Amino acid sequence: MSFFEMRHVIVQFGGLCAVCDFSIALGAGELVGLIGPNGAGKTTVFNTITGFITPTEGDIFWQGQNIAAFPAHRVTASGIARTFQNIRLFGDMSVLENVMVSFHFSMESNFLLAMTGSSKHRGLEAEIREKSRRHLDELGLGHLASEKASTLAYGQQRRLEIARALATGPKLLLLDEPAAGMNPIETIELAALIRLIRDQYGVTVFLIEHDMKFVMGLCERIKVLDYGKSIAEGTPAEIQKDIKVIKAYLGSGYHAGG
């Protein structure tokens, strides 16, 4: 059985197929994307992966264990987590604070060892805080800890949201448009930064973005839906050629370096 895999997934909001017999499988340490016009059912899959949606008919299967029917928290107790289309952090609260909220969430921290401040829980807290910052330094935001989430750059939030995801201990990381909103600088750092997160953490990575320069170079394989169907899966040069992708998504206009 594939490191993870699902299949033959339907999503059906009433009358309408969301997501229609849709199957795929990604083996560890793989980089794939999922691309396709707006409202294809991208996002769906995602939600239907994370738990916030049950999917109608079909199976998701992660490390040999069907999740299916796993609400949220526990899919991201499991080993998976992703990032939004939109920018979810504590804006409020600082960079490192945003980091070490996720980091809670993956090490034994619990109320009743905070409201009796006792001694393992300093102690715990003061680990959760040194592996945040450790952890900043590795995604380029150390210099940045004390600063409001609130006010970083465009770019910097994007990063910090990915820094969030993975202070869980992801095994699978979904990346919801980590590029939207990027200019062509920022989204060469991100493509880097992506690798080296594969690389140095050993995760799978899942994306979804528009941005095709940025995909085509990025990913090792592509799947790409159209009204909620899968019309075509391969490498990027296989995608780029592809007829039925041409017409529903890149276009006829479309070049490969442009």
Ligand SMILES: Nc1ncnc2c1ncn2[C@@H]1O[C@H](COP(=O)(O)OP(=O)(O)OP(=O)(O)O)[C@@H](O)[C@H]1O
Contents of the next structure:
Amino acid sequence: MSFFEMRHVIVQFGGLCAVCDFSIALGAGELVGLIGPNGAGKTTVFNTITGFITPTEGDIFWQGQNIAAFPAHRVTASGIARTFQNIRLFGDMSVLENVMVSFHFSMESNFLLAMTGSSKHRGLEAEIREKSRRHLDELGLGHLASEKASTLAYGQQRRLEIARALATGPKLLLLDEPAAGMNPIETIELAALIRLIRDQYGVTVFLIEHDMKFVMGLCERIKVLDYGKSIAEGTPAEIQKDIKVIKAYLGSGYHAGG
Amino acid sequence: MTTTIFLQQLVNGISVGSLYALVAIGYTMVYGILRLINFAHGDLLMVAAYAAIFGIGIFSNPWIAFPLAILITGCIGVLLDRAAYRPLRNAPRISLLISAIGASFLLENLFLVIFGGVPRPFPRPDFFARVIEIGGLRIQVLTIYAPLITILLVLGLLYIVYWTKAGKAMRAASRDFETTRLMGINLDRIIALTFLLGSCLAAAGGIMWAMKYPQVNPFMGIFPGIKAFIAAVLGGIGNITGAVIGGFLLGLGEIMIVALMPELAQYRDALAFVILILVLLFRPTGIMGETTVE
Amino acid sequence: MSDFRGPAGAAQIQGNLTDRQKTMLNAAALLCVLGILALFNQYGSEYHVRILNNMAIFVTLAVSYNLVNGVCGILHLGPNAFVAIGAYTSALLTMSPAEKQLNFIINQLIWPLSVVQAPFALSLVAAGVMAALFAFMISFPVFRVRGDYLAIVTFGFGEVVRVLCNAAQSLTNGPLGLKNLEPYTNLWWSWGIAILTIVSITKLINSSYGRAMKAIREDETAARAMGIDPFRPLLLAFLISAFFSGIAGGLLVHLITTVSPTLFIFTLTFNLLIIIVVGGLGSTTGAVVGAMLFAWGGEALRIVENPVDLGIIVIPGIPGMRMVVFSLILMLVIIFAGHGIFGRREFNWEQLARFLSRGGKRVGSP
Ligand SMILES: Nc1ncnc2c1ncn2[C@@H]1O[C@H](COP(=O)(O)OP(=O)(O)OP(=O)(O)O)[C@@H](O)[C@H]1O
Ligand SMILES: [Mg+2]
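Same protein, different form: I have the form predicted alone, so give me the form predicted together with the named molecule.
Starting with the chain above, the whole complex follows.
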């Protein structure tokens, strides 16, 4: 059995088939890309994996369970974290607090201990704070810890989203257009960061991206989606030569390859 | 229960329901565009009733006084949007709703300060007050006119919404606010028109309400308002036809339940909320609403 | 007065105080408050004592209301129901069986309640527990929806409870209400509960639970993606809010010594809304300050509704004027100063110290 597998997943919105019979298997430690023209259904695939949408049909196997019907918070607890295409930080909270939130679900305390300020609870809080600080340092955001999240620059916000997702302790990380809106230097740094996450944290990465140079340079395997259907799968070199992929992208004005 | 009483209650229910329907339309239209529960909408009922009293006092002719009262109320509705909601178009939703609650309290208490808390009798024109007998049923003609007037007004509204340019813009805005703005349509004008139409209908409902229960006081709008809102939810908020159906259903349901189980009479005002909660639990999109994914 | 801690960043700012120092300052502030209360208890006029009691009850209510509306960011419009349930629970427990018989003349009070009697402290706990139990029961429908719908559903439950207060006569004595309660509520009780509420809710807000609530307020979808089941923090806030509101209800009726359904109409909720909006939605400090301003201002504004005797002429009082002023304040604040007095900031000693030292320098420099 694969590390992670989606089998014949179908998602329908009214009459529209946003994802049609989608299957994919990911191996542990892989770095896989998901590409496709606008509106192809990529984000919907991620929403389905992470429990924000229940698929109309199909199964999603993860850690020996079918998680297709899990609510979002349970999916995260089971070890799959994600970022969002349109950044969704806790804007009015500090960078540090944003990361600390990720430790809440696994905290073993209760509200009475919190309200009475028991030393056990205070110890746990201090531990979370310390872990979050270290985490931010590792991802190069330590100097921003006390800033309000909404005041960060765009690239930093994307980075914080990744840091926050990573803090939930995932084994599989889904990144939805992490390079969107970044300048070339930030994009290079991001690629390095993603490699670091895979190599040092041992997290499997599945990412959506429109920046072809970025995807082709980073991912080991790529899946192409068009109108909800998978039209190709292979190494970057294979995908660049695939006639169906070129057609799909020409049709929507994109250029494959580069 | 005898057939006569049953029929009497049936007619009564339809008539109350038609008033809920008129008020519900305003809620639904505003919600459709602004995604706001206009808490102060019910109070426009009361404003219209006072305006009508003074109108009759001055012109002693309901055919001048009532349309005038409706128009004045419509303008106050537009003013309400201008003063309380428009400055908050880009504010968090919670602010908008709080402003609406504030506006409601302001209207009620302003009228209390100006006109006092003693209920005023509403001068019912003979035309509506007559009682006729049909097959043993004694019915005030208002009870029959109310649903008819409602249906006429609704047809007029549907004409505006579906056949005029402004109406089309209104529907576009309620489907997709941002795109409509980008298309260069003056949204503030469209919203003002929405408030005008909704408030005029509420005013018509308010005047008929005052003729039905001829006691006018600053707080008379609260309950019909809330129930009309519930009717709007019941019908599927954002949907005009739904609001009308919801209004009739709620009026009828409320009166019939109390008629069948008189011991529930004192819980009548709570009943509507129970219906609301059940609807939200089991069919949050209402009767006419489509099931959309948020 | 309590352990107000600023946002996470505060510890980084230089010149900060140690935890020990802060504890000392908190203890000193608490002593000050107790001293002031002791003075008023001894020498204050009945009028001042009543205002102080009112302040404490409103502080308790506002701080608990802010936990749901300000911290979790949802618009809950039914705290009047919590207060009502607490009020009736507490009153029915402290009244002696004989007194109950005198009160319930039309309908008899139902059995176990008609014979039991409990001390005030126990009745307050029961008031809190009953209110929280009610909150638990309604939480499932309430948290199925969000936004305006949640507002209207909670408003609906508030109204249902108010209707029940009038209608369930063998429990509440209907519109007649309950009379001749013992005036148990004094400054120690009211402020004791207020301080307990402030301290425990502040600790909660500054804990991981509070962060989860704020995360839901900021972006519920993102919070879910971080492993948080929104229902749980929301329910927690709702229950705790109900618990303290219920206790405040018990305090309230043992202050005015009567219970009547009209105490728990929507206006109560409206007043609480003004308090937390003016204080700053999301700030406990704001709720405390807002509540104190309201209790004081509400009393001061009473003159506009009472006739004023100028010796020669009597200006008649204008009923409703107070609410006109209040609703204007609410609208003006929300439209022109949406953040209220404190925004989402909290009181903390470091800022106070910095503020004072800056002020001192300016005075000394010329
Ligand atoms: N919640 C929803 N309800 C209805 N339709 C939806 C919903 N979410 C997505 N869709 C539709 O499903 C299709 C796929 O959308 P999706 O966001 O998955 O595309 P995408 O590949 O991520 O596109 P992009 O590259 O622009 O991000 C689109 O036509 C979209 O309009
Ligand atoms: Mg997408």
